[in-house]
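We begin with a single chain expressed as structure tokens, specifically the form predicted alone.
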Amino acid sequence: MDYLDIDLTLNDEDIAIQQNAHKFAEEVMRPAAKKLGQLTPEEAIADDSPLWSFLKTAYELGYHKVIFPEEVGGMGLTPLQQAIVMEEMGWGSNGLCIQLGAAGAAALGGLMSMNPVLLEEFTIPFCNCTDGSIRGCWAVTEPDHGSDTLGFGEPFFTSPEVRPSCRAKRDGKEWVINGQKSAWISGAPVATHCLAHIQIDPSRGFAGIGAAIVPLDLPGCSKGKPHEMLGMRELNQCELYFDDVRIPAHYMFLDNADYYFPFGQQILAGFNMTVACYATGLARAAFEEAFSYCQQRVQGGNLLREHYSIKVKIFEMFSRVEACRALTRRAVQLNGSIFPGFPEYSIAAKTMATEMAFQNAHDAISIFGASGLSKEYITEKLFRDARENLVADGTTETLRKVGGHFLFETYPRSRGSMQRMR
């Protein structure tokens, strides 16, 4: 169905690119993801998987570098732009969106570095892949420690008792790693590269991490199985193990944990908003089918549209659906605008839209009744989908709590303290 975008500033190329990212999400992303969906983990990355075709061609689209400015090659979209790509894409797939956004993750820290050298050898490189051949993956997570990367502010996130699993040491020119990241890390079985938290200063627990572009064909580097989910089937995730892993010193470019804060900062700020952007879509899709749906349906004599506790439901998605679409685009529009960023109003985006999210999925499937638990529906994938948002990049308690460490640790906020990117 066609949907009304309520915001008028949009212009003529705002609105080609929307068409042409739904378009994408429509006949590329859908089927992708429902063919992906049905196969178990291992065929979805086998050599004949449609993963491959469909990342052929996100690639060849650009998608895979949405938020990348056109110095280093990415699209150079405005950030009200790509946040109209990245809620088109969330409607077609929020499986196959954060697996192009994990794909970019160490060519992100190479952006993130400023380093020419990285710039050169990752950056570039990723943002001019035209074959999908060049896949990154977010290595955060420890099988011991979810969000524990995110304890900034407690009492243990300092302690050196608590330790990451993760570890490296130098040894003159070269980093060396040892440890496991756990099975969440999404696009890891495809990866040829990672973006890698790892703790380098002992005495200082989590808040002694640094941050390392690891390419996973170095000797000592290996992948688990990829694991069955939920939700989100068609993105596959495994863990990675390092094994005296050497890197040379200058992959590692967050080398002093000193910046870890700020680091984790510009994370927060950048990752949160575009799964928020994802989710907006999300909410969208399942807003839309149960609208259409209550136009065909007929129940008690009447077409559900006609039922009054059906138009109070649909109204309540409609709102959410409105409500997440202005947060995300504020957060973007901001976000993607200034530096440092501010991470508060990215969690803000991400914990609402996942949440309503949810709930509009939760309410399609009511309006479906038992039909919106089969198959035949997309109501029951865009269910588990959503579900599974809740824990994306954090859980939504744990954001939460970090959303509030950031308001009361850099209260107040001072147009003076920010500077825009050009």
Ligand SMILES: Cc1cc2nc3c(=O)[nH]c(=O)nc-3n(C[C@H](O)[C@H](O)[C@H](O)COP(=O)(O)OP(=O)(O)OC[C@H]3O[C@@H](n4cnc5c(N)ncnc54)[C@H](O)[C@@H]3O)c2cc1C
The other form holds:
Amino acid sequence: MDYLDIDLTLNDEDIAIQQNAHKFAEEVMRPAAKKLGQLTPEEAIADDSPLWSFLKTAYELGYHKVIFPEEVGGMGLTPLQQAIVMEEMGWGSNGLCIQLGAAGAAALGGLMSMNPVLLEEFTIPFCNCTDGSIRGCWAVTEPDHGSDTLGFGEPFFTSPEVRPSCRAKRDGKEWVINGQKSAWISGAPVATHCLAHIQIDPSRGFAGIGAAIVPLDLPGCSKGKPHEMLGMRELNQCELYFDDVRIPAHYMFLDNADYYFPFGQQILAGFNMTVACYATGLARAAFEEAFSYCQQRVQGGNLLREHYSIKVKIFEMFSRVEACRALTRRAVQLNGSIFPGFPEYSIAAKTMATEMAFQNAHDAISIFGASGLSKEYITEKLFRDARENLVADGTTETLRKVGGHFLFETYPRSRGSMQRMR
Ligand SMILES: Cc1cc2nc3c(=O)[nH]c(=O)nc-3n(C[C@H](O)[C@H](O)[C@H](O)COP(=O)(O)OP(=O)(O)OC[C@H]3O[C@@H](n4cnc5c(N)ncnc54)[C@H](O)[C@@H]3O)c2cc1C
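Could you output the structure for the form predicted in complex with this ligand, given that the previous block was the form predicted alone?
Then the entire complex follows, led off by the chain already shown.
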């Protein structure tokens, strides 16, 4: 066990799981992310891209189903173990973490639906997949609506004047989907399915949303070109277009907008806590790089570690890692054990961990000097990736507003009315 992993609450199984996840992060994720980051977006998804061997290995080892329960073929980890594994994976590559997390989105829709037909059709095959051939993505944002999708509690959220452009209408035993999702749909260029948030009741604005699993090989589905981003270059993203796409009625598993609020609440609780874990791993990676470098580099006749200001900076970086870890594990242990989860805990973890990870990546570059900005070291990549996390799954500013809303909205909620999952 590493010095930074001291935690007397971990048992032997937790430690073994952590060590295996770290090996995967170090030996598979980091090299794959490095190679993918050097390619153009088109090359990164081409047939000869290292993405495919990465996905195959990840699926073989089960790292695509970290949050899925054993009953549907998932890893069956405890909430704490999930947090540990996701932190290790975040240490490896935040972009590939999002790739694998997005891959499970449609299967997660099946799980949330509690519909045995969807579990059989999407969730169980995804969890049992060992070759990377079933890949989902999560399509929420649209070209004209990014933060709007998170407007819970805002007056506009229920106004028919402001509403999503991607819409579905019921037609007998089918739903017909038309519209476009934004350029930032993670994993979309290589996805076989998506979990889509789609307007089903225009009279309610954003509150009139339903959710569907959409196989992306259906007639009328198409994709935009993959985009080039500042960070997480190993993660592919693109638009999705739906032109009279027909899905069987049961694929629209959330077909009554009355239930969009608890669904959105659960999505926020779940997705924010995973990004928080990835960011914690990134914060730790930046700390470790700086900690090691300042014990090798000599300036003013002394190792950097002997300079007062470096000691202070390193200690602050260490403190941030521990703070991220504590709040993140708290959120995962809580929201991984109850349904519906508390978004405010996951949002607190996500906003804090992503900001602290960004600060650690910044400080690591300061300690490395010019070397920290060169491609020779991982520090410049950590910095670029950390910046993306401040926007992914909602900007920090927007999420804090949403967190405040849920804090006031759910504070009086009785614990007794919640269902324990474990
Ligand atoms: C790495 C990455 C992965 C992503 N993956 C996905 C994915 O898988 N699926 C998906 O659907 N989307 C994805 N996104 C998109 C992401 O969710 C959005 O980028 C994010 O929600 C912000 O939306 P926007 O970019 O449209 O910015 P905007 O909403 O246009 O915001 C621009 C600025 O205005 C501020 N702002 C917005 N509204 C208000 C308001 N009411 N009051 C005050 N200030 C406001 C914001 O805080 C921000 O500073 C991803 C993005 C990134 C970077």
